[in-house]
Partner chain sequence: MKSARYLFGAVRAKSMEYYTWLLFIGIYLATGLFVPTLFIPATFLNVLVQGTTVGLLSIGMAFVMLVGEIDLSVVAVASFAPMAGILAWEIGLPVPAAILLTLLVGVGVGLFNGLLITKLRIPSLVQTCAMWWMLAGIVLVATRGMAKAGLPNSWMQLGRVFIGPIPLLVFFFIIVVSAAVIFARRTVTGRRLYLVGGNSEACSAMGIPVDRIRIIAFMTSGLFSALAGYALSARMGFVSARFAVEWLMPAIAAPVIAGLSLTGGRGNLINVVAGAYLVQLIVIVVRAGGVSGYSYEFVQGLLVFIAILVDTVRRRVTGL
Amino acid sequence: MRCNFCEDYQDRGPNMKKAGPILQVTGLSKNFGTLRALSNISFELAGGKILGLVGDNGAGRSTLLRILSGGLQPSGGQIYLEGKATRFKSPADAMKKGIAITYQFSQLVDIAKVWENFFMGRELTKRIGPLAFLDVQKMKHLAAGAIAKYGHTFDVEREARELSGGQRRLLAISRAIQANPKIFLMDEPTHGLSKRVINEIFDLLRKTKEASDTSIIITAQWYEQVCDFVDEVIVLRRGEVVGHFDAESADGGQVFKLAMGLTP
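Structure for the chain I just gave, only that chain, in the form predicted together with its partner chain, please.
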């Protein structure tokens, strides 16, 4: 199965501002005790491109994204951000350097309100004299607006625990987009969402990307989930890169076989 929906952002050669890749990973590995979750991972991500990461359960996709977002430290290898060797010391550090992530399991505070979840970690304030106070009205307003963009409104005064699984995911994705990252990491965002919402998210991401040159890494269980969306795809199997294709040359069947270890 092939995807040919991507021409419009494949052909953006003249628009390319930076020559080098925004993110470069070389020889990255991660051990959990004796378990080798990632070994010798190398790839490049150009500015404004979308990279898919496909693999079986336990292939190491979440581990890779968590290293790139400061949640885990690699056991070996190097990460270069805009050409400079970088280490993401913590999620806060990675955020400061322009990385945003949506986790496989949405990281929400269940007993906090939607708008509080939306702005947690980068709350808006207004100054009164020397003191900074939360700008609650503005945060509520912006959160409601951001969520409404997906044609899926829900009350931002509700607590996160009252949301459906898909709404939780939407909340997590929209808050990450709102952070306006240089690199946006998405761990299985399509899981549990309806086709309509997925398309809305992808549309919005494309627009965001056009406007601000955001690069995206997105993981999926099957290539077909993201084939309309990505520029390139990397196939992971047991912590190793077993395939790396352009969207043009990628073939769903072949990616599946590689991911499952069915090809010699």
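Numbering follows the first chain given and starts at 1. Definition used throughout: the rigid core is the maximal C-alpha set that superposes within 1.5 Å between two forms. Bear in mind the structure is a predicted one, so any value in this text is a computation, not a measurement. Compared with the form predicted on its own:
Having seen the form predicted together with its partner chain, could you now give me the structure of the form predicted on its own?
The text that comes after this line covers the one chain and nothing more.
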């Protein structure tokens, strides 16, 4: 069953690769004291595929992404990256291993300029004799070029607080993509944005997937927000997987009932 939310996205691309899983999650759980936020989560993600995680508030979507990006440590279970058991010690460790993430509320420094936000934490330097200096001009040039490559133009000298909500989200996404991740995690990227900006984001992600075979996990409260973009969907409710479908067999009504705890 197809939906109409993103009608510009009827084409998933002709070259969907059938590769082995780049990511495997088995029996993952997370407890906060006596509260169990995740319970026995298991799934696989193939290279170049897009997985949607949907569920109502409290389903555990964001908690799962924080574990996969090194922001939280699991209470149990195992994560395998390209077949090797791993545990991300921190977001920086996850990034080194090829996991990038953007959050619903883009983590930008408001008083920093666009180019500063673009290279924050991975600043470029140049050497003059024995001394190293920030290569400001190169960072400005590369930031402007990357943003333009993704179909947008805004002054890299502007402070992040001057950008619109859509521009902030696009900056955060393009910054993450520029790091060339193996897996790109996106927490509620459509929240609060216009349909035009959502389609721009999906177009950017589709091009990224096709160009580099990047795998993507994207969260949303409702399946209709991502239904024309994902290859698979996992339905979460109260920290448990209650449904797992490929895009062709997923039914919006059934997904809604599962997410809300209603009888399908």
